[in-house]
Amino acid sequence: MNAVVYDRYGSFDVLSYKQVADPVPAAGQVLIRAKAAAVHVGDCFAVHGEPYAMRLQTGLFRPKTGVPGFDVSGVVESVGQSVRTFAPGDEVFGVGNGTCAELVCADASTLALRPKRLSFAESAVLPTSGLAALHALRDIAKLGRGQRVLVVGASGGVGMFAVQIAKSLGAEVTGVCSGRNVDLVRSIGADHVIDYTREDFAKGSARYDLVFDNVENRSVADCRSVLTADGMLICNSGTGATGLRMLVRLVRPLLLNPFVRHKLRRYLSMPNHADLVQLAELAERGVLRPVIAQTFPLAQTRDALAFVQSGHAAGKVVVQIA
């Protein structure tokens, strides 16, 4: 099979378009034949081995799976020993290793029937970006009916995701974004847009049951000072710092939170077959919406992670397979 395929951590030159074995999936694996991967800026982090945590998951020394990619739609080739949920022939999408290639295994468990009203490529964006939101706002802020939310980067494969799935849950919602995606983020269903460009979200009179940080280039206190008096932060980036000074950043709302009287919130987001289905029931409704920025073929997997690691991205970056 074809793949982008890297054996050691650096920039995106590292990243070569080669024909590799086709993968052979385990127990609890299904073989996907790719139609489309989305790339995030985690895959940028992967490649890179930075920061440094992130070889926790992708290998110390060498990336282990030595593939991009963790998002992806397909068809069924064939499944593992003991995987009952799918069939060859099944149309799905969800999280796998190594995403970027023709071929691609992953569990059963993070995999769900691709909804029908959605392309391939529609379907590819929503796992990992569409999860996050998810979880960030059913889970962690249990938002309900007229609260108040502020989503900074709603322009963001998140961003976008975390404003129609508040709207769908009752938010007045409230996105900020750079001037050029005022329209953009407006048609998905923001109540209120803030170009940044113009207008400190900070500085305004407005105050919110939560802000919903995907950027966090401002700090805690700027974010906290348009709280109400028991909202609450999550923060999900850390991108905002770089080396030491963005370990700092990942920690210092988790130090914080004991002390303050905001909830001072991170997150993990994990796949899982049942968010993916109600994911998938989300956009077969029409709540959903993805938006895809721009879509590149497989070959050019680089291009799209420095498309994407530039930070210009409206919506979510494609690679498009077959």
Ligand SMILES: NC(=O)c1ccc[n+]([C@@H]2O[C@H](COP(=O)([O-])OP(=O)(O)OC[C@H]3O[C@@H](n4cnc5c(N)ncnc54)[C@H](OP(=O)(O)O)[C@@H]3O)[C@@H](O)[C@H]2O)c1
Given for the second form:
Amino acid sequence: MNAVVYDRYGSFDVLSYKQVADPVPAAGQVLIRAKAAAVHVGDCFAVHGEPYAMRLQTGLFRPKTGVPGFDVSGVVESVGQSVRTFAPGDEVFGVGNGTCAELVCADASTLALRPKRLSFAESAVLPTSGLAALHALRDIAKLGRGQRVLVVGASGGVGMFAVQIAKSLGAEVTGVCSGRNVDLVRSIGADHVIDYTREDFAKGSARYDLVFDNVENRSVADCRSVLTADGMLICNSGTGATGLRMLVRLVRPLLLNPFVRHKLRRYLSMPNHADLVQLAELAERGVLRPVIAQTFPLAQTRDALAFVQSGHAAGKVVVQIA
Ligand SMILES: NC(=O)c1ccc[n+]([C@@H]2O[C@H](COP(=O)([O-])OP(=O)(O)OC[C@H]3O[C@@H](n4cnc5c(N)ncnc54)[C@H](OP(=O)(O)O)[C@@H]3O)[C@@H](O)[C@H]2O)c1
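Instead of the form predicted alone shown above, give the structure for the form predicted together with this ligand, please.
Every component of the complex follows; first up is the chain already shown.
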């Protein structure tokens, strides 16, 4: 098969496009003939091998899989001997290992049948970002009707789904993005949009039950200043800092939490079949309408990752495979 591969961590120059042996699914895995992959900042981390914590998943000294990409959609080619949930020919989406390739192995537990209302490319962008938004809003915030939410980074992969899911839960949503994305964020359902190049949300008079911060370029104090008395701040950005600064940023809200009246949260979203099914249902009902910022051919995965790393893609970035 053709795939994008790398045998050491580094800049995107470590990536090359070549023919390699077909992967073989383990007993609980599914082999997918990929139609599309979607890339996000976690894929950039996996190529760089930084933040180092990422290597617990991708390989301590060398990349284990050696193919970038986690999100995928495609058609089941074959299934491992213990898989009963999928059969050859099923159209699926979910999280796999090394999805920037023509053939992809994925655990059956991190796949679901794809929503037919969406294209393969639109299906591929759902898993990681959609689940991150769902887990934050439904499980951590337990967001309900009439609550007011501020989504920082509303035009990004996670933010875009967060706006749509928050609306479907009955919340009043304010999105924060740059001026060029104001119309986009409004078009996906935000009730109010703050252009951060003109207006500082922390200086506004509005108060929110939840701040979902996908950028984290503002202090915890700034975010808390716009919360209601018992409001919640969910910190959700792994970018913009490295090394010790990153560690401090990651743990600060958790250490602070017991001493303040607000609820401060950070979380790790993990893929599972049931929640992928829920995302597919939301997509079939028209609640989730993915926005694709740009599509790249498989051979240009490197450019796709560089675009993601710029931090200003308006929506999701797709690698078209077939
Ligand atoms: N907790 C988890 O398990 C989990 C899972 C997935 C992702 N994440 C994290 O979620 C974060 C967001 O990921 P993503 O895929 O949504 O990133 P993304 O697609 O790169 O989106 C970033 C967005 O942030 C916006 N932005 C940049 N500067 C901003 C500012 N000052 N104020 C408001 N918005 C600003 C950009 O919009 P403009 O172009 O308009 O500036 C862009 O649309 C990442 O740090 C990632 O590590 C966490």
